[in-house]
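Form predicted alone, single chain, as structure tokens, below.
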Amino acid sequence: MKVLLVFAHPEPRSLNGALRDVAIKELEAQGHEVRMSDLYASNWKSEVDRADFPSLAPDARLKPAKASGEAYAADALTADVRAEHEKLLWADALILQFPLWWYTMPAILKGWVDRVYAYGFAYGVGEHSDQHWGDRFGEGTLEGKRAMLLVTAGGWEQHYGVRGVNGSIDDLLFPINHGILYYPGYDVLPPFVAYRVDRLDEAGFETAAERLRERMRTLETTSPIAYRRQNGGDYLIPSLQLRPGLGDPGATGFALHLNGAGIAR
């Protein structure tokens, strides 16, 4: 496989710089081609602005959704955001690391989703009809491609499960996992954490970094989660609301956007 991995922490020489290099070593000693996009070591802009849509009129106003899709149909964004066009493009798979900060990605990270996700590569793309909603949510660009995220945290396992004050890891990652990764078509594949990073002593680290190791082993086999495709019939459109029925009895909120099939449909 060819393999994208996405880092974004500030320090090379970090927990996540060491589990970076673990991830990679893994990957290419299974045969796999790894690229990787640093984003602080480049210096990666973050914000979107003016900047970003060379072509546009320095009269005209700026609406982002609208500069983004006539910059790409152009061909004319700027080098650093074609350049992760062509990445995501040529990896089979895609690997987002980062520190949970605040209860999600870095800055950083997020800026590079805001950039790199232009209109009509990412999001706006397919028909919209009373039987299909655009090609996203299972479908788009990425469709086929596989993505997960390797995620550190400060707390406790235990402090992100279900009962957790933090609330469950599955719901902090949800908006990133079915929002960010699979509107553009990626099966989505359970996240690694690592939980309580500022106190692993070196057993601890070995010991999350076989977990790693394996997760990267079976990079190509692992299930995706099974979140339903949005035009596959589980939802009405246009509201896109799910069908009456669907879900297990007494499920609210993000858990309704299972299948419980095991893997995505």
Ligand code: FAD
Contents of the next structure:
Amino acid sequence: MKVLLVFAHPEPRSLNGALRDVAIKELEAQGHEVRMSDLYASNWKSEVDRADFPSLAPDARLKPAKASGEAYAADALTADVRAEHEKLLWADALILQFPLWWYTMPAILKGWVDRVYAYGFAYGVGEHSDQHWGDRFGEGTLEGKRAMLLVTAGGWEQHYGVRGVNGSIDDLLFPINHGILYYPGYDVLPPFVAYRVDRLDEAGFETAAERLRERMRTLETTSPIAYRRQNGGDYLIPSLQLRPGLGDPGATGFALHLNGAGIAR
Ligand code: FAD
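Having seen the form predicted alone, can you show the form predicted together with the named molecule?
Expanding to the full complex; the earlier chain stays at the top.
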């Protein structure tokens, strides 16, 4: 497989840097081809602004989605964004790696998503009508490819359990897994999360590294999270509500969007 790893940590000698090296070494040992986008090392520009749309008239009001769609259609996005599109289309699998900062990804990675996920590329894809609300949530440009998160967290695993004070890790990562990865079509694999990492010793590191090696060995075969496809019949269109009768009675929130049968579709 071809694998793109997007790395969002400012220090190559960090734990994240060490885990990245472990992941890449194992992927290459398995015969996969790996490319990396190192966001801090490449001084990635994280904010969306006028500079992203060089062909926009200087006196035109900036409407980001419209400008994004026009620039994408005209192949007039900036070279750094176009290079990321090329890598995303090249890769069979995408790994987003980051330390959990304030319960989500570091700003630089959010900025990578904001800028790279152009209108017409990641959203605004397919027919948009009262019958078909776009190719998204299981369909889209990146359909057929796999994606997963590689995350480190200072908190304990129990703190992120279903009754943990932070909220469950599945809920915290849902906006990324479902809203960012599943949206443009990726099959989303369960995340790799290393907990309680701030005082990790060598033995703890080796345990985490071995768990990560195993995930890299099974990147091609791990079952994706069983999110429901938007256009698979489970949702009413155009209200995009889950059909009455689907989901566990009493279930609310993010878990509703899992196919109860546990089958990836
Ligand atoms: P580092 O600091 O580089 O290393 C962590 C430990 O691993 C060190 O003790 C290091 O010695 C050890 N280590 C062991 N072996 C190795 C090796 N081979 N190479 C390198 N290091 C090794 N945590 C939460 O749970 N939730 C939050 O919301 C949250 N918000 C945060 C917000 C901010 C702004 C910051 C700075 C931290 C936050 N944290 C949070 C903690 C954060 O998630 C962790 O600090 C981070 O995941 C640690 O990863 P790192 O790569 O920076 O680790």
